[in-house]
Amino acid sequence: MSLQDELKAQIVKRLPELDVVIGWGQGYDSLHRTPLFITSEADVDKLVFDPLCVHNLSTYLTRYGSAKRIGVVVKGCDSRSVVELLQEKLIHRDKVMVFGLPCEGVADLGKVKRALAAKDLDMGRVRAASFADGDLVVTVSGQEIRLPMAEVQADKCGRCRYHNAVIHDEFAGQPITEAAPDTYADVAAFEEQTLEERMEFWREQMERCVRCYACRNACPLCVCRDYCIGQSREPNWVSQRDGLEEKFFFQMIHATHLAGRCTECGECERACPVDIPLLLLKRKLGKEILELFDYRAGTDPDAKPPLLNFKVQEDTINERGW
């Protein structure tokens, strides 16, 4: 049995227990997948998983309230992002099944986008989408083109430490063994420029947000969209002026809303519609609250994020000694 058949079946097994499932099922085109809400052994037929199943699914979830029996189908990263919801008591473990995925990676549309392009294609023209050996296979204006994952994976996968779901109820496949290592060596090559460099650069990358809020809404752990900070009129803290300091003021307190929560999901840079790499941001907090307090979100359900709980003593603070 496949693991889609798997999963398939034990969706069918627990879906008189819940209201919905959420899963992913084909998108728009041959190369997109969309969020699929089933309610029923007929919608189960439309589940699909496969490397192009990249939404994190858990951003859903806070949606429904506690009135609702909510099952959700996550990969490692995703159900890092429940786990966080649950340590926040977002949602409640008695109203949320998991049925928990292994996964090797998936794909990045930005990549692939401009692995056409660099063979004179349009990503737009692609009309069929499989897997094969280990290659992203599309037939684009009557070519066969095979594109190794290693070349349009996402960066996140290629440092993640978490392949399999760190929570489930159900789990299908067989999970995945080896993990690479995460060094954050991305965010230490950053910090060896130079305090201006490194300005001009953000500089650069925020004039070009739109402040669509794609990033914030895309996000697992932004759950205050009715209140954000960024469009509240009492207090008004951020004009809707369109210049570099309100959308640095924004993404910065988006970033730090997010630090020690934060799951590295790359949510926000995936829904981004002008590739801001707004994951570098939140991944330097990442690195610093793991120094810091040596954390990382999403890992524990047990464990408190160190910035909303407080302690007289940090274990790896020496707070009295300064």
Second form
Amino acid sequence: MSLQDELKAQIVKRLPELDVVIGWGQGYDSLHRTPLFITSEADVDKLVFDPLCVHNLSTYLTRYGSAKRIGVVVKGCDSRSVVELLQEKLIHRDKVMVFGLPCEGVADLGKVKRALAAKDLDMGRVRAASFADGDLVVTVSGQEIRLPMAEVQADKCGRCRYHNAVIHDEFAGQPITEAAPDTYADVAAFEEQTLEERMEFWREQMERCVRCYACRNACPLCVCRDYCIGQSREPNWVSQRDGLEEKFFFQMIHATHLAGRCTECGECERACPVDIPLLLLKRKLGKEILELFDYRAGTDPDAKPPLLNFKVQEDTINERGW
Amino acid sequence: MKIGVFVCHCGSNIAGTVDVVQVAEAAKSMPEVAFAKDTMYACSEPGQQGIIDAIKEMGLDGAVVASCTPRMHGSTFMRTVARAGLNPYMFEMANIREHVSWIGKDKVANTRKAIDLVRMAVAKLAQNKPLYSQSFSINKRVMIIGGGVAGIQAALDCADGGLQVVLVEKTTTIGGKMAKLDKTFPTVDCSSCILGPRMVDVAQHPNITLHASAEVDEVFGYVGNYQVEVRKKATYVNWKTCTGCGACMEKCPSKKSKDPFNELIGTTTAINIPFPQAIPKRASIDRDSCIKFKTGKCGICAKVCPTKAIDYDQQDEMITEEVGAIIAATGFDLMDWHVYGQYGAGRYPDVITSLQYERMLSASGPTGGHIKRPSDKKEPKTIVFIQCVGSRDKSVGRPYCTGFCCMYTAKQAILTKDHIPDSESYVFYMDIRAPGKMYDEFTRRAMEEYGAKYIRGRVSMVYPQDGKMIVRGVDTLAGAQVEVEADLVVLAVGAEGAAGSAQLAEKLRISYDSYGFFMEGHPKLKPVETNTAGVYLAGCAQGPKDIPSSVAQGSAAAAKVLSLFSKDQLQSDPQVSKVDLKRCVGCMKCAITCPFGAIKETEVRGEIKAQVIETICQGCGICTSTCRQGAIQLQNFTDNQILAEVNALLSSETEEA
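Previous: the form predicted on its own; requested now: the form predicted together with its partner chain:
The complete assembly is shown below, putting the previous chain first.
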């Protein structure tokens, strides 16, 4: 039985206990998948799982209130968001059923677009897409193009430590055994630059921000929604003025509010319509948290996150000389 | 809103370096300001009346007083505003003294900064809302931490005043450092003869519960309602049945155990009662020395104990005591003098501390009151006392004067002559510090009647030679190098806060300095209070002091507790956190970070929400910075109030730019 069929069978079996199961379905074209909300057995047939299933579906878990029982299909990275939400009591274990999957990596459609553009082809004209021998095979303008996954895979997948869902009630397929170490080499390389160079980089990037809040809406841990401090008038931390300071301030609030919570799923960056490398900002904080507290968010639902944990004397920050 | 601004001259304290008239003039053009005036002393009776009159005549809604720190007069002016019929929280203070006039001499810059601070205070006040206190009842029990002479005095005074007292002592007996002393200055009366009866009073007082061999593990709660978790450390002897007969000590085969009570110059048995007058007079086993614990064999004490009190399996026991106030009287320890390489850094057995010498002088000490030098047990004839070891010495990070060393060194010189009439004492000193009743006369007696040779100067080196300790120093009065061949060298080692005092301070949420001494509420006017309501200080825990001062402070702390407990109800501070239910997502992160346990979970229409218990909240604001959506706000310090201040400050910057 294929992994997809195994997953479908599991959902069919568990559906009677649940109000809805969130998975992925076919999107508006052959390269896009879209969130699928399964409420009946008939919907299960529409379920898809392949490397184009990029969305972190746990984002939807906090939108149902605490009365409903919800199933969610997760890859390794997505499952860490579920763990984080559980840890922060934003969802409750008995109200959530996790369908875990192994994942070898998802495609970055930006990379696909650029790879096709390099061959003078337009991603919008892709008529069919499939996967064979580690290649993404697309039919575009009458040609069949093979793009090696290694070239079009999302950056986060190349350094993934958690290919398998870290938490699950059902698990389809075989767990993947290898895991990359993730040494934060990308952040370390960025840190090599001078303060002025880094400031100039971010100034250029942030200029493009249109404050559409897509990054925030895609983030599974941004749970304030209508009361987001970034657009609230009471308290009015950030004005609605369209200036670099406000854009920068909003993004810094977003990043610092995620310090020690962000699982680096990269949904903010994927959702950004103007390609601001937001994950770099989040990973910088992730690196700091790892170095200071030896902590990776979203790995243990019972862990007490370091920034919510009051210790008179931190183990790694010796302020008092005790 | 109509705001009145009152700019205080504070005599010349502020007006000397700030143009207060200009500040008041500038305030008139600030938004919402209906009235602004300078005043000579805002806190004086006419000054306060001026504020009240202005509020009433102009129909003001709130007042800004630009004067000193709110720690000084914040509550004064809140009462003033209340007397004028306004809510006391419709008031803001701009600190233009400590933050402006006292720290800068440039009048133009000072005036500009004072105007900025006033502008910020006005902007904040425009956002203020009336707040109302709640009353809560108090638990009239007091905990005293530390059973030295200060703690004993505080315990007895509180207990005599009718309060239930819980006395927690770290070691197995109360008495503290004073119990180790032989005699006391300036009367040379026996220390245990005067302290002993007080210790017995503690044991026998019906209002005092004594927990010896116990330490404070955690402190929860707030003034009037503290919950203190006390760890009663295992003594491996059931103290309910132990009678203190001492049979176990006689038979214990492990006779070479470390004796901390005797400052390690003698040895004791693994099971021991530290000294004959110990309270409680109960035996305890030193695990590290006990053969039973080391090898599993022995068990002699259990065999000889007539009441079968020995319990090798005893565990630490946790108890929770509920009290309304806490007095910290944890005392001092000697600083680690081993940093002094020139005095041998502990390599020479005949260089000892003053406290070790004190045990040698004591009839109940390890030498039975005979002065014997540790190396060969011979009676020393020439004894050199070196003062200021770890006092007034920046080179070892001890800039302060311990204060009592001059006096006890003189006492020890006198006692030395009494013990060994043909002995000679030399005292190397920096200055003689003997202010106090009969104190200077006492040091004079040491010199004039007892012939102690006082040499004003520091010692550069101490080293052994032919069975003597050669002490090389300088006599600054004679302007000459001196060398003394001593049999014994006694170091007057300075005091620091007792070991673990910093950790205790964190639990009590009080401030402490880098030497481990607790910070008083005000160096002059609040010497026994702390900045945490309901926590008081007594004795050397607050700073080095001699016995009379420690006793006086113990009584003073007791008086503070008795006055606190003279009311049945206390008023809560309404500057507490408040939850905006529609914003709260029920993640309860605020509850996790709250150091006071002031936030509980509640259910509103089926959804979890946070709720603040107003009487427990101390208004620290940690929850407000934890809450990402700003759903929990500290009243009187809301995001909007802080933002108003920041914006007011920045708006003046932009105007100037």
